[in-house]
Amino acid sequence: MDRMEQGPLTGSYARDVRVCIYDGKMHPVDSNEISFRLAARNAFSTAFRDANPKVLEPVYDVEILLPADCMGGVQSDLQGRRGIMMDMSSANGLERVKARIPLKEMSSYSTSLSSISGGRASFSMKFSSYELVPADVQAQLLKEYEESKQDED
């Protein structure tokens, strides 16, 4: 459980993992609680990496209200943020865009949207689900985590 909280893959917690222990031995001289904890931690880390785990990220439903003349800039910005446009409609002289965007890509969205629309657009966001990160993003996360572990040593 300790190792699941830190996560052996990227340092983030691991969930929905089932572990079955088939065998173990105890020796009165060499066996103590810390030895078992370290052995379990190392065994879990190795087995977890060998199981080919996938990294999930939170994805949000985002609704944007904007003037029609800003639509092109907003669409290209959404694509650059790995966003998927789900729906477009018009209401009360404004365009309404619904999209699904990973939370990581939303960190500076307010500033970007304000810049694109001259402060005339607004957005709201609501959690939707967890989804797999693309393979290239997962590879980058793994690389960054390995580098940070080497820096600590």
Second form
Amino acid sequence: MDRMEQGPLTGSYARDVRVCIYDGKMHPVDSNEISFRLAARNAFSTAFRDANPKVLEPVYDVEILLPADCMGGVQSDLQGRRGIMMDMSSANGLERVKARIPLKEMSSYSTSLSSISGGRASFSMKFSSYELVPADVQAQLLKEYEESKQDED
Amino acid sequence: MKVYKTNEIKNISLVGGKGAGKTTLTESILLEGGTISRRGTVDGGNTVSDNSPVEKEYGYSVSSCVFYAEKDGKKLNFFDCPGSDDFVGNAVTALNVTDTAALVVDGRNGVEVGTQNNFRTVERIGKPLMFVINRLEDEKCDFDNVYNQLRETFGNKVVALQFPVNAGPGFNSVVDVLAMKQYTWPKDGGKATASDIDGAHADKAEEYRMALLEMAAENDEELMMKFLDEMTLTDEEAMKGIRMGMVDRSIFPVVLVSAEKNIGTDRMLEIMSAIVPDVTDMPAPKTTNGDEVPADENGPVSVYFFKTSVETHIGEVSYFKVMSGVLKAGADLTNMNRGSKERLAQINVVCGQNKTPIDEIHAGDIGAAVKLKDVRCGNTLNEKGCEYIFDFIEYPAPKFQRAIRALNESETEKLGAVLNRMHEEDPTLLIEQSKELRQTIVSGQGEFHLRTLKWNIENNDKIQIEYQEPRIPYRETITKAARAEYRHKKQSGGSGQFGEVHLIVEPYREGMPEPDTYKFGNQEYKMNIKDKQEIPMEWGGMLVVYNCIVLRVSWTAWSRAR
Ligand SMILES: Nc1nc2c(ncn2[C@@H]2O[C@H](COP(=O)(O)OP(=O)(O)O)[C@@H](O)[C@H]2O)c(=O)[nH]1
Ligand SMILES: [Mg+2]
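Other form of same protein, the form predicted together with its partner chain, not the form predicted on its own:
So here's everything in the complex, that chain up top.
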């Protein structure tokens, strides 16, 4: 189903959908493969939009090593990035913070972290999972997608 | 150039924060090791180490530089590693092929971020470590403070082999408690003269000596017994104990230099040739099958290529470590990763860009070959019958991503080839053609890393490029069931098109029961499944498609009443 490759909401890949095709009509002469595909495609889009669709975003596990005195700065920066603190511990005179942060908010993190900490903190990141985006972000993404589609038309 | 045996070879990485003085120290080492006769300076842009155009332009080291020095019948191979985290990939490679890290510390500032970051990198790889405190001649250098900071931060494994007689401007003398001698250098550095320790420093020297011997003794029961009995050790015993302590990272010795004035360098090399572990002291590296391969000169010839770089006027240079056996010039080897045959017609020892051909290179030693036919970074080449494959270097995951594109679209393909080459030279640069995002994504260790990449592409390959924010790979899914039908009809002129489809979509979860009855509004649909297709999506998640027949459409009471 090629519609999965370009989801109806934002043109992103779709996943985890079950489809039951239960009826179809043909025309003795004019029906062909293409016609069915097009019909299926459109039916799928319509149903998808009616099925309370959601956008998922990639979320990363981020581990930050930092000196204790920049903890405040790092934490408030995390909040601005929709980050969720998962764990805190100290090791070797440094603090270790584990957090989950959406990829969208991680752009240039290395640069900000080094300006917050004066180059004294370091971090690593690893893909964790796909999570639903908050409603306001979803609305924004849909709007951007509609606009970009109009640009192309 | 003499051929060195396995137990005469020591491999050392110079690491430390940016600006600590590694590249300057490299010049002093080369001078003292007799490899060059005049030193260059970082500011003058004429050092052996920072020799690539981008390094000269920006004034910081980007790639590691391989060189050696000969001291007391030993060959010391060095890697001058870039200090910044952005280029940590080079340090990771170097630390993996060497056995000891010499962590250079700026004597003005003591423990800095770069010191800590580099310490952590060495710790992760588990290699022996020593500290080199630099800038002893600087008026801002306070040795006691720096030494205390090191012990506070890294523990009392940190132990001084030397203390300065006169730190600050005019610095030219240290008390060395390994040799129990005082060393004094001429004003402009170079060769030290050794003398008895001045009476004024005798007590402090005794105190430092005892602390050192106690730690040296701890690594061996025999040494410990002797030390407890006699409260002393011979110099040989002390050096053996320190070496054993370095191998299991229970001693981090500290030595002092002024790299700029070339004070302390010659003694540092003597100390290194005495206490730094050689390859045979270290645990044997493992092949991809988990077999241990000790650096054995009598073993089969096996060579691991850890670095390639392109040098102006020369072409591709491939750096290798002989893992086992004796590699002879002209050897015919098999590339285990690529299946190709390769003749290493000429093999060289290297000092920055200078290469000196040599007849043979023994297990544990490092060399380079030029213009090989089919050798990539990370390949293992073996003599016939040997099956070893090495792949022991683990690079840190990327931290900074950008989409890259050629400003001139017609150069897109050329850019792709350049990026692939860059990845081979620097495995921490990852390149991905994302079909999903419709972008080429480059990932690296930080902003500087990608900025350096841009400089290289624009200046060396003459392709103008631009970075953009990478798109985010969103996914879409649904959260409840819905039904739709669509009729596609186009019957005007020519052959017409007609098709109609009715379907139901619903969220898929692993292990959910097969579809049975759906209810939409007033209608119930009872399904009879004809066939089922489970399609795992390339990008994660599932699509499951059923072909069904609706057995019965039943109406609810409300609609029947209507
Ligand atoms: N005064 C003084 N300056 C030094 C010394 N060692 C290095 N420098 C200077 O410090 C700067 C950074 O040195 P460099 O060798 O490039 O450091 P690297 O980044 O560790 O390679 C250069 O300007 C050097 O000339 C030293 O022992 N004394
Ligand atoms: Mg340098």
